[in-house]
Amino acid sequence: MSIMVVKVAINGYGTIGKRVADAIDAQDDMEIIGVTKTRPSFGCDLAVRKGFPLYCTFDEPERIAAFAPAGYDCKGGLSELLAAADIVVDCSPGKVGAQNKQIYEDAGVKWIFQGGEKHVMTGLSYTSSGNHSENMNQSGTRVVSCNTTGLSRTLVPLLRKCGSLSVECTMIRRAADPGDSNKGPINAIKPVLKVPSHHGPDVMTIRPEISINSMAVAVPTTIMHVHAIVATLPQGHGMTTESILDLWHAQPRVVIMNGAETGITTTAEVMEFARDIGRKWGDLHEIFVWEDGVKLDGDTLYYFQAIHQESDVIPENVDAIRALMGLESDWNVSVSKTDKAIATYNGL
């Protein structure tokens, strides 16, 4: 029986775009038809070594033809790509949502945003383990932030497993990607004043059963966000501290670790333990649970966990094109296949 190959445009070529494309390009039912840039650079480089069509974000003819000076061979506009294209996932910066969303609209293709977008604009949002059902065979979706991702991974599961759960939360915030050169702050902890930051309020457009709260400060460090989470679980619950390690023990994209034993006791040490197990770029997809850091004390559990901000969120944007095309209704299976695609992907 034959593979139904879902042709996926990629809009946006940058620290997400270039993984999601390769996340893409690992899997056996979906193909990467062209990648976009706004003008020629260095980002450039990159889709023409791995193969991938590259195309102007924009569809004036001066923006396509300033590619060619550079050395580029642009194969056309934004438009001629979508009109190739079963599907978009948008990797362009926050904030053009609205626009973009209604050109993938005009040109008949299913789309889906990052979560630099408001979940308002798309009007459904996407987590592999928190909604997957809920986004299959739908027109569009949003994958959801990096943190709201991370909080989705540890708490969906408790909801299950205890029925509701009343959670605070603080969000200790990389100032900027390592890649970023114009952000801040550089010797400072700057305090995120709008309140609840927006965060915790996310996992609510995933699964409102969850009533979460968050905070957040901005520190200056570039490898990783650190959440330090407070979950009330309801009277009754039943769970001890070895059982809710032992729940997050079963999850996909979890991964949980002994500091004391390990020596891993700080996010620089997390993300260098990604390096040693290969991880392309030195990418972590799974969300870091201290175990000696997680505590239930009757009904309020304490635990941290760690997310790195440029991948958690790659492997979900496989799920949820699966999900809007009807290509697997069991997000568990959905999952497994991505994340062995990915495990065993040579691409350049």
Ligand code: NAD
Second form
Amino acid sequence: MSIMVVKVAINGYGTIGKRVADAIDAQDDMEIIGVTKTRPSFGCDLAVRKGFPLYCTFDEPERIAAFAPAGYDCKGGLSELLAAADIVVDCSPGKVGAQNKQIYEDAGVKWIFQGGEKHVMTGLSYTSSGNHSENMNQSGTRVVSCNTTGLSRTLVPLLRKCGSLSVECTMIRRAADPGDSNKGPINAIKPVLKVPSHHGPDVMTIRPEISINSMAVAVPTTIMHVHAIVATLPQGHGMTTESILDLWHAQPRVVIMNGAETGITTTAEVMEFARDIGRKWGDLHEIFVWEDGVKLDGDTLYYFQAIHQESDVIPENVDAIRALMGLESDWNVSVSKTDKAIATYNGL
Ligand code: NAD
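Based on the form predicted on its own presented above, generate the structure block for the form predicted in complex with nicotinamide-adenine-dinucleotide (NAD).
Now the complete complex, all chains and molecules, led by this one.
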């Protein structure tokens, strides 16, 4: 029996787009039929090296024509790419997606947006462990932000075990991605003055049963976010610090390490660990939890976790495609298929 191979377009081949394209390319039930760039720039070289057909984000003939003099074979505009696609993963900069949604609907393709877009725009959001089944066969969804994905990874298994959860968390956010040269702060700590920040409440677009609020500060680092989380478990929860660690050990895409034993006590060492194990771009798809930073005191659970902002959402996009296309209804099966293919793949 031949399996269905889903034709995927990537609109916006930047930080997230290039990673999602690689992760999709590693799977046997989906393929990249093209990626878009707004103009000829160095990102086009990676697409060429990977053998991904290159398209222009726009349909205007003069914008398409601009690629050839720079030495790139541009196959056409976005409309031509969408005409051949089953689904598009929109990896455009945050808040740009809303204008693209109508284009996708007019082209009759399914769509996935990223966490820079609002839930009200898509009406549906996604994390693999949180609500895969609700996304089955839907026309489009939003893979939530790196922070919301990270919160969902550790809180959803706790919710399933305990039945209810009340959470307060502080997001210590990286100021910019390593490739960004025009963002800050570079020598300040910048509180997000919209209180609560959007991160915690965004988790409730996935699992409304989790009562959660958050505050955020941006700090001068580019490599990771850290979350300081305080969760109140319901009375009679029957959990211990050890049983919570066991729960997370059994959860895919969560790594737990003891800081004192391993010497991994900062985000710099977490990233070095990711590079040491040979992850492409030095990515860490997993959420990193410090074992010795986890403590359950009565009903109150305290823990820290680190988020590699450029990569934790990448495998979730693959699983979201499987949900929307109706390829796999069991989130655990999809997650293990996705992760196995990525782990055995040497695409560059
Ligand atoms: P990016 O700026 O690195 O890449 C965006 C790409 O889209 C660029 O290549 C840009 O040229 C292109 N683009 C510009 N206008 C476009 C348009 N109208 N249509 C299509 N493409 C267009 O941004 P990114 O960091 O990859 O972020 C993409 C999305 O992923 C955003 O919603 C963001 O919030 C979300 N996200 C980013 C991170 C992160 O840490 N970088 C993490 C999780 C989610």
